[in-house]
Structure formats: structure tokens, C-alpha cells
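Next up: a single chain in C-alpha cells, the form predicted alone.
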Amino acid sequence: MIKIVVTDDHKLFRMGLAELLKKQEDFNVIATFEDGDLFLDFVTETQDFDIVLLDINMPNTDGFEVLRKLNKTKSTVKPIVISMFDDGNYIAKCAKNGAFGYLLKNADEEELIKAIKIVAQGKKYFTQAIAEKMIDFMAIDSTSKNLLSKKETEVLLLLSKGFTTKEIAAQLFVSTRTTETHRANILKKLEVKNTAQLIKKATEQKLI
């Protein structure tokens, strides 16, 4: 018997998912929660269950934070993220923080059941499409991190928030000339001509 907890802030989805799983003879839905805080409180009381189906966007404590805390405490509970987001950044972030699987909310019943059974065996479950999005993001992310220096990354982040050269210099305790040099180097490395193009490309490459 696979013991499951469902954590999602959308009541209709949460209850519908629980009812769907209850139809399986080898599944036992032992609890449902509407946010991460309530789930984490439950985990401090018992870890006598196998899997949590976890949403990312929730009030109070979101799914990312739940994953981090479970990972940090070396919990035996295996999280499967169920999200409407198929962004490679989200997928990679969840996998990095201990998610055993990642499903989209439009996944069919067969895929959901398959994922739960595979993860219950201690294996990871990521469909080919999800895995490809994660790998693509990680490739871009790795390239981007090697592209800019730490100080250039700091300047880029402040530029994206609308700070002027003078304001950035004051925040980073450097001269305006040094800040301008960093900005020029960033433009050159990202092969763009102005701040607007820079912000657009930096967003696409997940630098900010």
C-alpha cells in the first residue's frame, strides 16, 4: 500500500486528485493540505507515508521551500511536484532540491499512477519532454554562470531593477567609472548594444 499526501492550494484540484487516487486499490491518501506550512507541520508529527504530491505556487510556504526543508532534514518522504509550469528553470530547481518527479497538471490519470508507482520504488520520474526542458535550461544556466563574473552579475541585477550607474556604484562601493566598465563588459559578452536589449537577453538566458 502506497501512502500519499496531497498538498495544493486549489481545493477543487486537491480534492479531485485525492478522489482519483482513492480509486486505486494500492493507494491510500492519508491527508490533504492547502499550503506548505500545514504540510510541514504534519511532517514534524509523522513521516509514516511514502509520497507527497506537491504544488509549487501556494500561500505562506511554497513548494520550493517545502522541498528545501524536506531535503535539509533528509526526510524519507518522496516529493512529486505537480505544476502548471513547464519552465526548465522550475523543473531544474525542483530536481535540485530533492523532487523525485515532476508532472504537469494536465497529465492524464495513467501517467500520474505510473509516476507514483515508480517513485514509490525509490526511482525518479521525469517524462522525456520534462527532462529535455530541464537539460536545456541547465545547459544555458551553466553557460551563463561562466560568462559573467560575480561583480558583473551584481551590476546586471541592479541594472535590471532600474538603478542608475551612480546608484549602482554607491551600492557596490565602487566608482562610477568602474561600474560603467562592468556595464560595457556585460554588453560586450552578451552581444547587445543597450540596456533594453541587455535586460531582454539576460531574462531569456535566466541571468536575472
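Just so we're clear, the structure is a prediction, and the values are computed from it rather than from any experiment. Residue numbers count along the first chain shown, from 1. Between two forms, the rigid core is defined as the largest C-alpha subset superposing within 1.5 Å. What changes on going to the form predicted together with a further copy of the same chain:
After superposition on the rigid core, displacement of the C-alpha of residue 192 between these two forms amounts to 2 Å or more. Relative to the superposed core, residue 169 undergoes a C-alpha shift of no less than 2 Å between these two forms. Fitting the two forms on the rigid core leaves the C-alpha of residue 32 displaced by under 2 angstroms between these two forms.
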Second form
There are 2 protein chains.
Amino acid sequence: MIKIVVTDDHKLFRMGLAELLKKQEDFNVIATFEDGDLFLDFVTETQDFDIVLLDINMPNTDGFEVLRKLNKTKSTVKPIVISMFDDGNYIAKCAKNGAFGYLLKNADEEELIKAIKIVAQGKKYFTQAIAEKMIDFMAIDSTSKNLLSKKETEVLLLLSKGFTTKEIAAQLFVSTRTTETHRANILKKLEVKNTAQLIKKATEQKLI
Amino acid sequence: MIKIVVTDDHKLFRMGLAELLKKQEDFNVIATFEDGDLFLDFVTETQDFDIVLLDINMPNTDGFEVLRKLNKTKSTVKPIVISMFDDGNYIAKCAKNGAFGYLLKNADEEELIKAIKIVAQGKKYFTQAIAEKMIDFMAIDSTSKNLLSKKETEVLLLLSKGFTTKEIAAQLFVSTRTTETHRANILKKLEVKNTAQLIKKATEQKLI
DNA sequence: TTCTGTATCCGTATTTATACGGATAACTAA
DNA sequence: TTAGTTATCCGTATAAATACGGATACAGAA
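For comparison with the form predicted alone, kindly provide the form predicted together with a further copy of the same chain.
Expanding to the full complex; the earlier chain stays at the top.
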């Protein structure tokens, strides 16, 4: 019998997931929580369960924070992240902070069950696609703090203020080509294809 | 017996929701779809169901588009939006495009069931909190609502998704020149000078 | 009704952004 | 120290965005 806890801020998702898991005879959903704090409180009381299915984007204490704290307390609970995003940055951060698995919310039931069973045995589970994203990302850089270089950060900031490449180049005392290279590298690092997407993503991730 | 269809791009959510609804004896989930297009295809074949639970943020054809098209075809199917966001703009747009209800993904099972039952009777269902958000929005933002024309709004949305002018033109069946004019007019109306500033301002104002 | 403003549509010319290729200095790990 | 990696820098060619100018259709005001 695998004992499972679900932590996700969307009640309908949480409940639906619990309902799906109930159909498995050897699964037992012992509790669900709507945010990281409540879950962490629970963990201090009991660790008598195997797996926590964890959302990343939650109010207050988010999934990253939960992973970090679980890791620090050397808990035996194995976290599987269930996220909406297949962003390399997210995946890498989760892996680094001790996640045993990473699933997308558009995964199917079978995959979820498979992941839970594998992780329950103490093994890690990342689908091919997720693993590739992570490797691609690792290839570029480690975590998002150091994702962009100093110069790139400057360029991004000026870009978001609406300056053209030429203007940015003038302000940074370099040629327009250099600025364009920086921009191109920023696009690569954030996995977007043009400035519109870049600004959108950067605001989402609060880089600007 | 209330016949229900679920449309959401996240398979786990979709399946979980279906599982929750199955527990109700008088509900029958007859189909689920992972994107707006597939659902709309289905609607052209049969309209023998009462309610569609609809996500807004989906790839390809999103929830707004589905509402618009359903409305246009004078379908008898009643849509209930289930969204992650309680943004006034979203809610108002849904209401305007014929949604019979609007629930947040952190609603609970009871509320979902209540909403479905009420909407199935042909009545509309918006919780107090949602209705308030909508009213607040209507009060402040009646100006910015009419700021952009329909076409311009479409263009802005596609722009923010990272499509190039050419791609947008193809999707809207007009020349690239027309799309560029739209873009130029959007820039003027939002008082910005290029796409980077545009996306920044639009996200700030939650136009996208 | 006519007039006026605005949404919609398109062409040409210019500016800007992006793709591609390549180089050097600084830093890092073995 | 050496080998590998990354940040920084730049050129050329192409694609895309923007400026400018202009036309039609339609709704609402005079």
C-alpha cells in the first residue's frame, strides 16, 4: 500500500486527482493540502506516508520552498512535482532540490500511476521529454539566478523599457552587433523565439 | 440526467474532474477534449449534451474563442468556464461571450455541482466573489475595453504568443500589411513605441 | 441627408531585428 | 598548467517591423 499526500492550491484539481488515485487498490490518499505551509505543518507531525504530489505555483509557500525544506529535514517522503510548465528552469530547480519525479498536468493517468510506483520504490522518474528539457537547460546554465549574465540583464532591462538595439548599444558603449548577440543569447536562454515572447516571459518570471 | 463535456488541456485535471462528476448519479460525462478545436469539431457533429466545462487558457483555440463560436452558432449547449484566474477582465470577457457560469479551479466539488445543476436549468451561475470582480472591472475599465478594436485585440493576443506578423496575417486571412497597420494602431493607442514596450504594458494592464 | 470620424485594408521605403558564422579574453575544473 | 567553457565582441545577409501615405466602408452626429 502506497500512502500519498496531494498538495495543490486548486481544489478541483486536488480533489479530482485524489479521486483518480482512489481507483488504484494499492494507493491510499491520506490527506490533501491547498498550500505548502499546511503541508509542511503536517510533515512535522507525521511522516507516515510515501509520496507527496506537489504543485509548484502556489500562493505563500510554493513548491520549490517545500522541496528545499523537505530536503533539509532529511525526510523520507518522496516528492513528485506536478506542474503546468515544462520550462527547463523549473525542472532543473526541482531536480536540484530533491524532487523524485516531474510530471506535467497534461500527463495521463497511466503515467502518473507509473511515476508513483517507480518513485515509491525509491527510484527517480522523469519522462524522456522532461529529461531532455532539463539536459538542454543544464547545457546552457545552472539556476535562474545566474541564467543571464550581467550584460544580458542590462540589455534585457533596457529592451523592456522600449529602447532599440541601437540606443542600447550607445548606452552600453558597444556596437549594435554586440547588443544583438546579447539579445539573441537571452532569447536562447529563456527558450523563446522573439522579443514579444521574451518580454512576456520575463515579466512572468519577474526578471524585469 | 445532465450530460456534460469537459474541455481542458491538462489531462490530469480533465480526468480528475470527470472522475469527480461520475460520483453524481444524475451527471453523465459523455466526452472530454484537450483543446478548443477538438471540442468545436465535436459540437458540429452532435449537440446532444447540456453543459461544457471549459478552460480558458488552452493552446490553439482558447476558451474565449470557443465561447464566441458557440454563441455565433446559437448552440443550446451551456458553457461553464473553469479558470485559474479571477481577473475581472477574464470574467467580463466570458460573460460577454455567453458563458453561463464562471468557477475558479480552487472552487470545491459542492460548488461545481451546484453550478452545473443551476446552469442546466438554463439559469446563470456566478459566485458572489466572481460577480463582484466583474462589476469592479466594468466600473473601472469600460474605457480600456473599447480602446482596442476586435481585430486589434486578436492581433495583440497572437503577438503576445510570439507569432510574427506574417503568421498572424495568415491566421486572420488578411495581408501582412493590414496586420502591421493593426499593430501600429495598437502601439498608438497604448502610447508605446515598439513591441517590447507594448507587451510589457499589455501584461501590466492584463490585456493579454 | 450629408458630414465626420473610425475601423478596416493595402503599397513602398526605411529601419530594426534575427540568423549565421566566427573571434578573443576571462574563468573553471581537472 | 592545460583544456574546456562562457562571456564578450563583431561582420554579413536576410527577415521582419515600422513610418508614411492613401483608400473604402460604415456608423453616428449634425
